[in-house]
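One chain follows as structure tokens, the form predicted on its own.
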Amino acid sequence: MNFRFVGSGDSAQVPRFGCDCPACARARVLSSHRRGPCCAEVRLDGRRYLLDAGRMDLAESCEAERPAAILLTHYHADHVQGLFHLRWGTGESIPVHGPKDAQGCADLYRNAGILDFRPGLKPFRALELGGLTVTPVPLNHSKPTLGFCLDDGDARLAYLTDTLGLPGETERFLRDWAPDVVVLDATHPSTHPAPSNHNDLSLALQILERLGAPQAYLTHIGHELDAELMAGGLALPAGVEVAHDGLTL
């Protein structure tokens, strides 16, 4: 499979509106340091699958290449806002798989347009999408949220965002499943006073150490962590990298 980070930022993105910290100032000048809403895409056997839909240019990218399906981790706005425009398109419907959530986001369920919402993914019950096996795993967040364990028969990648720590059952599953790559939420720097809903860097590194995957990428990065990384002095363990928009695995 081909995996691409379409967005690697938090809900405020980088640069954050009105902020003049070093990371935001740099991102205004150098587009390569901008971070859009956290989302990704997978290509396999000529098909394109989206992981979350927070990009506001989603309809444009889907017009260029229509996705075979969309997988939603949860229904917070920064992960679904691109669907509000996309739904009014024409042509064949697009399956949208996500966690069971009676509320969803605003009126997306009631006025779905071309989107075929299937909000019934169950933890640890695999979904087959062509040659890709997707196993949802529960995460710790303020809305029902799932991570996705992706297996194409040759490689295994665990996509785990948004979360604060991991539920015990998820961590046990991942240790047995033995992913080759883990993509993990690391929104805040380790100095953040009280992380909620998202990992800080210290917690993310502890999780990665326990999982023992040979390669890991940090995503859902906030501007404060970017600023700390710019300042230097934050040495990441071997095999752990900070993702950026456009990075392809």
Second form
There are 2 protein chains.
Amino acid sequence: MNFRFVGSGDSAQVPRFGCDCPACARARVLSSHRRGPCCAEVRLDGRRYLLDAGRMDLAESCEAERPAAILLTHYHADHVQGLFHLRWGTGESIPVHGPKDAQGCADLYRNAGILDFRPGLKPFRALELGGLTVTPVPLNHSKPTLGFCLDDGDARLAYLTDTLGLPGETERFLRDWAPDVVVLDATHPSTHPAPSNHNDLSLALQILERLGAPQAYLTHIGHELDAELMAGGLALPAGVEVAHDGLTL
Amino acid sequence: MNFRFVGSGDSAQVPRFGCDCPACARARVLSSHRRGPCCAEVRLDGRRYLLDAGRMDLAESCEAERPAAILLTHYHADHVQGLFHLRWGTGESIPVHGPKDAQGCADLYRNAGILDFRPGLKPFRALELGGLTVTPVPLNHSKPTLGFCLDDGDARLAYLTDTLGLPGETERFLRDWAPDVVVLDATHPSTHPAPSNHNDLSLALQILERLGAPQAYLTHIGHELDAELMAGGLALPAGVEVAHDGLTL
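What's the form predicted together with another copy of the chain like, now that we've got the form predicted on its own?
All chains and molecules follow, beginning with the one already shown.
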């Protein structure tokens, strides 16, 4: 499979509106340092699968290449807001798989348009999408949220955002499953006084050490962590990198 | 006052995702024919006021010029979706005035960030914003929705979208108020079998004739009306024009 980070930012994105910190100031000048809403895409056997749908140009991107399915980690706006426009399109419906969440986001369920919302995914019950096996795993967030364990028969990638720590059953599953690559939420710097709903850097690194995957990428990055990275002095362990928008594995 | 149509499209926008009609095909090639989510802005005495917040680049636009206030006609996603990003900014709060609507859209009220949601506007009770007097008037839509009658002491403009027809009390108010300019919802062509929540062209023209304003602009235009306009043969009455994105009065 080909995996691409489309957006690697938190809900405020980078630059954050109105913020003059060094990371936000840099992102305004150098577009390569911007971070859009956290999302990714997987290509396999000529098909394109989207992980989350918060990018603001979602419909335009889907015109260029219609997705075979959309996987939603959860129904917070920064992960689904592109659907508000896409749904009113025409043509074949697009399957949307996400966690069981009675509310969803605003009126998406009620006015689904061309979106075909499938029944909520059951944790640890694998979904087959073409040659891709997707196993949803529960995460710790303020809304029902799933991580996705992607297996194309050749490589295993675990996509784990948004989360604060990991539920015990998810961590046990992942240690057995032995992913080649882990993508993990690291929204805040380690100096964050009280992270909630999202990992800070030190918590993310502890989780990665316990999982022991050979390669890991941090995503859902907030501007404060970017500013710390800019200032230097953050030594990441071998095999751990910070993702950026457009990074392809 | 300086009034600018920022977006003049319906919720599907033009081009509509996946549509190959002549209007959508043209808009893909000629960006001047694209129609974004319906919204506008007013400039007066060096201040900028936004009418609706559905444009996808709202935060970027507000960085270039911070708005003094945002007026929301209603809480459908295509009129508020830009707020999901803007709210997580920093600096002074931005006042947001809209109709009384207990639900709003998704978690906007609960997680308002820098948005200062003011109490719901009362119909026909004027709001003073600097030198601009704004009188909200009820409209006919599937969610509580207001039109805005804008008066800078020099000119009167009524902004009336989204609506199917007009409530009697609103039409009576407008006839007394005698606007110089009326901006009106004309989403569908006259051939639409059963318009709901939005005017079709013939209904819009009937309303404009009754109101008798010297100048009128049609907005919230769907791709089907655009295709009819392209095909020609739609003679609009004198003083009635179809708005386009970027049109400034």
